[in-house]
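For reference, the chain that follows is the form predicted on its own, supplied as structure tokens.
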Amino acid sequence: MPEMKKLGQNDPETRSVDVVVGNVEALKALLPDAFAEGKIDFEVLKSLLGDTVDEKDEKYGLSWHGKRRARQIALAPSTGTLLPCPEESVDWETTQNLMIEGDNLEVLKLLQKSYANKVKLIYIDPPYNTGKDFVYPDDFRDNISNYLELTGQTDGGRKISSNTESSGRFHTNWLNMLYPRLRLARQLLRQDGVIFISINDKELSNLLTICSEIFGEENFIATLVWERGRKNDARRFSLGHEYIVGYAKDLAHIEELLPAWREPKEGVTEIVEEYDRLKSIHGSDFEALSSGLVEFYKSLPDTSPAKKYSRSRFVDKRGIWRDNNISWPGGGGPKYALPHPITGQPCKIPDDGWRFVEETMKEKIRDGFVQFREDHTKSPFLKSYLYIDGSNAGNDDETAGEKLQVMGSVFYRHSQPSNDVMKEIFGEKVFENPKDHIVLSRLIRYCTGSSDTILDFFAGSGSTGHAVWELNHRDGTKRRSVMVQLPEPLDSDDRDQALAAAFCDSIGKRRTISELTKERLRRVGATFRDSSGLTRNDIGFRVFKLTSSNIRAWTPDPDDLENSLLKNAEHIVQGRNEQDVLFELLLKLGLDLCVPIQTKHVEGKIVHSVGGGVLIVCLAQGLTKDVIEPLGAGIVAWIKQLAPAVDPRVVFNDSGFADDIAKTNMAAILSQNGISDVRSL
């Protein structure tokens, strides 16, 4: 007789990923000889690894008080869940974006099953450890209770405080906060994924060291400089810059399989638009088109980005080009005879030699990329195209790629300061020094594809979400955003937070940073809608909030065991609804939080189909023997209609069954129809 397994809080299916178990299983598959009676034999393991084991007491690396504990915190599964909040969301039914309110350490753990190896780019702007910003004190024993207490959601004596240098563990506290979060973040990245982290001088060296440990020194991409304006109160040097540290999950994979990263040159679009206008007038009169471009460049102000391309003033059937040096860069190039097409005499050889070997030079001449002078007394030149008009044979990166460029390592402020952007959105400056969403959209566009997922687990004012939407709106792309922000309380007595606290009061929201994040996203999204309220892009977001699991843990009171039994008879936490439990199942079973969900009534009971029938959930009460057979038949019929690509899992509420007989009969009905994976909560 088939049985229905009851899922408890300690079952793997109802917990976040257990990283330790996963690591042990991976090691066991790779080196089974290192295991004896289910335990690791470290002597055997060391012998299998040979000379790669470093047993010296003194090793290169960064060590601090609490590092081992920080590593353990990253490995410990979360006991929490994410509660859905449709009433605070925008376009709940259709959006693919997420805004999660909660401690990012626990949220990163909860996202592991559903989003591991799926995120293309992570950008974070963590606390810079200035002594004023908040560094979250994690609790290895019960971080969910710690989180709820610190954020004022449960009674307790602990309060959020800044990480001052007087604490005695200034750098240690910051490292213990960031280290486990970066370890978890790495697991979410795709093999071709990248992470960018904003930081200032104070913790730059420590950040580089722990990132090299977590991601691998070989996966370092660059340290970018972000110019953000001078500080007028400086006494020695006016430090007007910050840094963005970039690492890849697997840089060798990116270098080997992906095309080079490129971005459009600023000002080129303006030139191409003028070229198209001139072409509509002059057609294929290349001389007239060239003359028109010369006049266009003259008319531009000196500050125009297009002005610097004024050498690209010639036009032929391929497009817009300029003359370029045909000699070997740095000298030492080949010096073969190159006959002039009219005189037949060898052309003058550049002092540094030809830019190409002879065979390649012949190909360039044949394809029209080499322009000869009037006679052989002068060297020919190379045509370098700023813009290729249509697809033409022979164009390559060297001659046709000038429209694109590798991004420089220095970012400059956008023309509209970020504080002015905040004033434009909120009516006042409610957030100090938010990140520039235009710069972020440029970075995201540079490193990601049109449907990739972008994560920011220090979302702050929501600049990253704004950047993704700005990019999607401009380019017609479908990138997804996942924002995570702590509901850090705002203090109206704090001069730096008073405006933000007052703004939250004015809109009837809690005084927390996460409320500002959500409100910014709502207001920015509204600007992308047309007069009818529609938009071609996804500018919605599903809100979820971190809290303790919906599945009740066994917590007996030794002085009142009878009452404890009564309280724990219902497996689901009191006050949680069907939707809450449904989304916890999605998380714990590894399904996307935006996966399609269908709902229908079968024999008067609500049944949910998740992901086209991959998961069927019925949490209804009153499953008596009279209901079981028609309900089971209805579920079977719906599954057959949906025809899921994999064997479905069916989940019921354990307390919904009238008795064990009803529960056993339901398992039997489903089993007879080929549905063997049946569970109860």
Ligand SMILES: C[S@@+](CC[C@H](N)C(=O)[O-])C[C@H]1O[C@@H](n2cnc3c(N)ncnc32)[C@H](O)[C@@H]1O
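Positions refer to the first chain, counted from 1. Small disclaimer: the values here were computed from a predicted structure and weren't measured. In this text, the rigid core denotes the largest set of C-alpha atoms whose superposition between the two forms falls within 1.5 Å. First, how it differs from the form predicted in complex with this ligand.
- The two forms, fitted on the rigid core, differ between the two forms by less than 2 Å at the CA of R71.
- Relative to the superposed rigid core, G330 undergoes a CA displacement of at least 2 Å between the two forms.
- Shown in the overlay between the two forms, fitted on the rigid core, is a CA shift at K118 smaller than 2 Å.
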Second form
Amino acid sequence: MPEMKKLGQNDPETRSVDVVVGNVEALKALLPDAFAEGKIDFEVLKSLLGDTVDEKDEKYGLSWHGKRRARQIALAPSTGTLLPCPEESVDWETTQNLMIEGDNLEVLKLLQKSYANKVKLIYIDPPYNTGKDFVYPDDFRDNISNYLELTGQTDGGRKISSNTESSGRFHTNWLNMLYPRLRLARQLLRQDGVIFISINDKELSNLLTICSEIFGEENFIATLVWERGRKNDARRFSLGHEYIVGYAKDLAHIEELLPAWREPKEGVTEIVEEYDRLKSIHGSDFEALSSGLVEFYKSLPDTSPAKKYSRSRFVDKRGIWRDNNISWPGGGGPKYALPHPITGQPCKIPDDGWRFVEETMKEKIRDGFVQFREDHTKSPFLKSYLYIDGSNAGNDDETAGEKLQVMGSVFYRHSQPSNDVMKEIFGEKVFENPKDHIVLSRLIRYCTGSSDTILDFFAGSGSTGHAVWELNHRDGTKRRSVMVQLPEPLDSDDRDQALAAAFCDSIGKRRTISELTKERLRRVGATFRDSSGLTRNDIGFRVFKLTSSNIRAWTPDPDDLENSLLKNAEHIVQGRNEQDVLFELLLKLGLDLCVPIQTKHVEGKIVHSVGGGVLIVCLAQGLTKDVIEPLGAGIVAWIKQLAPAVDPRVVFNDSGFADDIAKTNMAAILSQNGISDVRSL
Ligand SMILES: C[S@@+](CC[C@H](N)C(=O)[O-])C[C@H]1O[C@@H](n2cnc3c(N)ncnc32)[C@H](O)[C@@H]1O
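One more: the block was the form predicted on its own; return the form predicted in complex with this ligand.
Once more the chain from above appears, this time first in line as the rest of the complex follows.
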């Protein structure tokens, strides 16, 4: 006998037709303009039905629910700090790179003092809002607790959910997430700085609109297209491309002061790669480098685009060059006397005249672009550089790097798919569709100089950090990387995250995406070391983790005032150490997190000197009246020895002083020696 299904209250069959839903659907079909994110916009509906709307209220721009709040969120100061984690870092003592684990909103706030106007290029690849990405909800009142809870760092942490299209706040949530972060990011850019943001069709138009609002329409650089591969299951068009939206902090400044951006032409990259390989063998033996290049050209097939540059076979300290004619193209050039540097006699003037007017010629000679022959009987020649070693790629001098070209606006994926790169690094595809680090390194090389800082605050698997290191390794440059990544929990029950979670288990780390970022950097860095572990590049990174401040806020319990007073007598949160407080001070005072720190015992107390004596910190306890005098004298002597360029600041722990007299005495001793900026925490 067939089973009889018992209908319950929740079964659709027991409910009457939902008239409202039907009406809404009918209205949507008739007047789609009256809907935004699946909800009726009654103002628009009224106007579509002929009701007059006051034109005063119509403004140009994108508005969404929560925009004002998003603006405020960017302004509210962070109550957090960044805890140093030397044990998870690589080359802690010497590196200039940073890997910060935390919510980027808070981290961007904390970096405002130390890194304002310092970053040359920001590249970000935020969640695209595909419905599967989670969008981290900021909490206006206490975002640090919210962060700790969402990332499972406090008991009973909430589960982060994804931003689905049916949530009714699909675009809103995404805009609320990105808007304050972009505002904060802008402050970190140098005046000649640029930001590039990856995005797909879902949010491209919204992204362009908020970027034009935040960075200014006049600072729009380009929307680049990144062809990342065909999707064969598509039913209409195979959307294999994405975009990279570029804005400058101040495009007028870049146009006015910086040379045009250029990159090597096709074929030149192979030559430069060979040159780098030869350099790693022959160092600066220019003759050996030159012979190596000659052999390389010979080995190339005739079809190779590099072959046509085979005249560029000479090497000097500047790079790879060829000899070039120094006469005026087409004839009719100036014919002044140019003395030979050894014989002092005027050199033979080319029939067509010199290529440059006299003034320019003198500059070219001074800058080493003109090569004289053994004596004056032959004209000198011009050195035309195919490649200028380690310099800013943007050199458009006509005798230097003449084989450079402007970049096109379409990028193609590199021959090695980035998913394979994941397998090569991790042994597994632990991160879905990471960005191609070779393409990123090309973009970074194109618009940054050799020691610039590059920031990615949606670091994911760390492709941008990898790109910066790849570039430094190749060009011998010293670009710095700053990565920020949320410790986004990985769920081993989720099919898409199971591999990554298992990988974290296998290396004994927490199941989070930031563990993958750090591990990628460690593994990639190791490939740039030689067999004895040495490297000429900075492939280290300092790890910091976002958490609540080290300094306890005064939050008395009204029912137990006595106890809360006692608790607050010690201002520093239990479990935090001296180094933690020291780095919070650096952030609050606006010092670089990689600034050199020296530590010394003075009268048995630990004293730190930050940045060559700019900041002196002593957080020791037990500063009694007997200790004050010798400790003060020791600090004064150390500052004199360090001779900082600016007036030093000295900081103590307030509860370190035995009493108020000890504190006053210390201030007096320092002030007598001209040190007036003295504070206690
Ligand atoms: C699209 S992925 C970036 C992938 C990266 N470009 C790569 O090649 O591996 C975006 C990343 O941003 C991270 N993320 C999302 N919200 C964040 C937040 N509030 N703070 C820091 N990172 C966040 C996500 O965990 C995710 O790993």
